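Take a look at this single chain, the form predicted on its own, given in structure tokens.
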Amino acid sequence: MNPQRVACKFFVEPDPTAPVELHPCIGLFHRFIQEAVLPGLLIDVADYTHVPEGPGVLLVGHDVDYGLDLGGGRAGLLTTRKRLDGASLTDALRDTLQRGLRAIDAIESDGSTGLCFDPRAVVIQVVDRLAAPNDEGAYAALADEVAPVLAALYGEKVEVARAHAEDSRKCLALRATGQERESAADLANRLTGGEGSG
């Protein structure tokens, strides 16, 4: 499987289908791109906010784009990786989880939306209906590709299951939930063996 995107969604919390006030967001993500908080480089700021269950705020990047999205009434930071340049889905999804997981820590290390995030869960996209079509055998390999960057994530006891499998229409999706509760930036430096954010 070679998807041209791939995404991660980690759910606000205690509760993402509470109401959140995005607008905080709209100056953090310009104070991300201003300070180089996020490796790579980091483009412009879209607001959304008016769009019901919408992608919220975007903070467009060259090859990764982060968004407090709203999509399917549950709010939560959505990291797309795009620009893969041939990478295979494993060193993707290992990428796209660690800047999602380094993401979260920057937005509750500063504090100013008063956002928390649960990162013992994650939904995992396939943005790519071609290379990945929402049926069965399509997601049969995405659980036995991804299964070791989940492991290393969150353990051998992490749970996998189907999402979005009630509509077609929808993209190739997973979610994964680990049993132990640890910080955004712990499970990033699991992903990267303990180093910095790359």
The other form holds:
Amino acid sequence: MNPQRVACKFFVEPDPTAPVELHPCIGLFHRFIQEAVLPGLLIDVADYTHVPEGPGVLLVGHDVDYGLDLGGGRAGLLTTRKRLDGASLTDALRDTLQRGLRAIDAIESDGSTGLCFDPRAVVIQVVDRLAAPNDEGAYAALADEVAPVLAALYGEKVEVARAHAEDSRKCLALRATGQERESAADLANRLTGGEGSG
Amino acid sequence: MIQGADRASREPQFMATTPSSTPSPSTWKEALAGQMDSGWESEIDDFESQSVLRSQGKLDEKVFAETRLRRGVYGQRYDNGKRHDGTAERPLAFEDRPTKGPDTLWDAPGMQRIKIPFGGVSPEQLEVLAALSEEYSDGILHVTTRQDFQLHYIHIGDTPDLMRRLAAVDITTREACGNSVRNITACPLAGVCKTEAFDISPYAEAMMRFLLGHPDVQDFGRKFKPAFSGCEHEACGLVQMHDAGYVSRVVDGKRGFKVVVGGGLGPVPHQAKVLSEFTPEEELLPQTQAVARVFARLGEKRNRGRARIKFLVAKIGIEEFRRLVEEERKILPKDERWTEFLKDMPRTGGDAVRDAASLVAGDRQEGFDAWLATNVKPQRQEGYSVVTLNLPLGDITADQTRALVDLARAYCGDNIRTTVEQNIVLRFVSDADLPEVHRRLDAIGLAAPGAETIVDVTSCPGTDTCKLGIAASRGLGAELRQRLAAKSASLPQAVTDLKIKISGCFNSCGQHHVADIGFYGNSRKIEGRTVPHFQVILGGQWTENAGSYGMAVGSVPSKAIPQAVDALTDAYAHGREGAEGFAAWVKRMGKRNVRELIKPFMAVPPYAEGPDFYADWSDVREFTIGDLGVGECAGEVVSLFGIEVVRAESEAFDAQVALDDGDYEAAEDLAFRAMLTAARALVRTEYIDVTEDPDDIVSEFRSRFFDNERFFDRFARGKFGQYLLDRHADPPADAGRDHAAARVEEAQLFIEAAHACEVRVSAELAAGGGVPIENPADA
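Right, the form predicted on its own is done; let's see the coordinates for the form predicted together with its partner chain.
Full complex below, order starting with the chain above.
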């Protein structure tokens, strides 16, 4: 599977369904650009806080977008890796997860937004309906292919389940849940060594 | 059961892993081969080939820019590779590759405009649009003020596949930009309206098919925007502000159209003139073809600022234009398509999927009554209603779109339209289903009441994504929407009924000229810093097909606009006489008195006391315009220019008052003087001894700022400076209303351009460049 886009979403805690004040994130993301806090080319900040259950506040990058996203009524950091152009799914996913976890670490370390995240669970989406239609067969292939990455992240006891199965029009997705509580930075470090999607 | 229509069902559902095989990889080109109009397919293949050639540097950048723009592939803000991050201008380090147009980097994100003729869109098309927004954009579909959809942050490399996927559901992006026929807009109530002569949708569809790619519409100097209305006196299709407008009429039992031409907004708005009181339906297409030929032949080509058809009609007069069109019509070679569509009228609406039935008492969710009052309109067809989705700033998510599709399939079928107020309407909703439709819309965040009221603010993209944006129109729009919604229950009905429309610059994409309260973005330099402002335009007319335009009353700092809106609406609510409308109230009050209402909000506090004024809405960066930034933060005393340009603004204001009083000659003369004063203020930043003789001022302005293009900005180029030069060279012998109104608009724009020029020049000087002031004491 060689999708064009892969995304992962880590949810805020303690309650991702509780209202979240996102306006401080606008300033935070502008600072991220000014101070090059995150790797890669960061371009601009888009404010979608007026949209119910929308993209919230989006830090638009050239290769990656980071969104404090309200989709599905659950607030979290949605990290979208774009234009993968031939990268393997495992490399792409490892890179996306790492970037997402490091962004969480940066947001929490900054402290200005008051947001905290629970990195023990993540929803992974393959945003490419041609390479990965949302059906049973593609899901099985996805789960099989990403198993090593999820094991590296959460250990062998990781629980994996299909998401978005109720609507085949949505992107193919799965939810992975780990057992142990570890920091985002530590989890990101666990994935080091597998970068390759650039 | 409607899928995904309530909150619970949209939560992820988790299932056990079941091994299976991987689907075969492919490309969209292969996957969709033969599944679209063959002509469209071939055009998209060509575009893809041209993209490859350009990416290899084998195609001229200007040629490619024209090609992509004609396919609706726009540039977006910062695509020149520069962005001010709030502290300094920084390069955006995109890969060094051939550009996709002059000053437009290949990898920089862009915008894709998607034409939706007459706003008609099907559930199947919406599903594809939702998918595209996720796979190529940011998950948002944006409805524009011309019934299009736009996707932002698109990479040029994704556009051919995006177009293929659209074409496979009968949507084209061809001529969504470029100097051609843009989306054909129409009243979203066409076919269900109680006051229309007949449903104009099939005619709009036929015209779109006929003109798309037609050889006679490929050689315009500028774009051409048509619109259709079913009624004369409602807002309907807003034909009076369009390049060409068609109002349905039945005369002696025969269908036809009143046809108007030469309207338009933009920096200098024009009301369209009547070309024909009645054009029979079989003459609709050939007459439009003749108009296109005359426009292509005689319209301005070199000066983009004067290239819209409104300038041609104004220049030669509607009588001469009509004569030319009639002459052209006589020599047109016959085309079967002119009347073919009448025999088999295009199908532009679906069937109702539910029986008509009355709304009955019963369980209703909280908020239903408020929603019913503002978002539901009874149709001509008894037992059915039109439901308006009040989209915030025209935005809808992919998830919402899919849930909406399910709802539409269950309750209204294909009867979905986008609107120029950046909303979506569902037609043929059975009245009995309204409570359930409301419940399902509420579950997906699409049941906000207040559609088409003061809460339902319209805004162009502004500085969020548009290269031309000066101020954050969407940021202001979101702020006003939130504040007004919070107090909507306590607003008097007369205030609730008002419309607010915002443009990020003078180009009027937010349609501020036809709002009760309109704004367009500009800026002012205060103490050496640039402060975002909005010019306040009051009293535009939405009804009568956008029958008249509002007047500029003054520029207010962005952060004070909410208070200015409160002051205006309070004064109107308390001061209106009987059922007096806002435009009539503004007219009765007079510009001077209305300006007094906003005057308390026009002052900008010093930076130390109000730093918030120096940033725009939804943006924490210190405000800049364009790519400026160098030296802007240096503290300065109020400049000579700042003092003198106030006089120009005052003269421009007096010109507007004179225009309002019907003294056109004085208005025209004052407007010219305002331009001279602003030009002199600019000249005096370098040459303090310039006289007040108009010849001297114009000569100095030309040599110091115009001929060397220092007055030019990246987009308008020298358009606004040319206003002064043209007027000085060719004073009107007899200033009628149209001339005077145009001159007043020109003066306003010239002054704005002078402000912008002074900011640029100051930055140059601060950076060590530019031209030093010639001080006689140093001589």
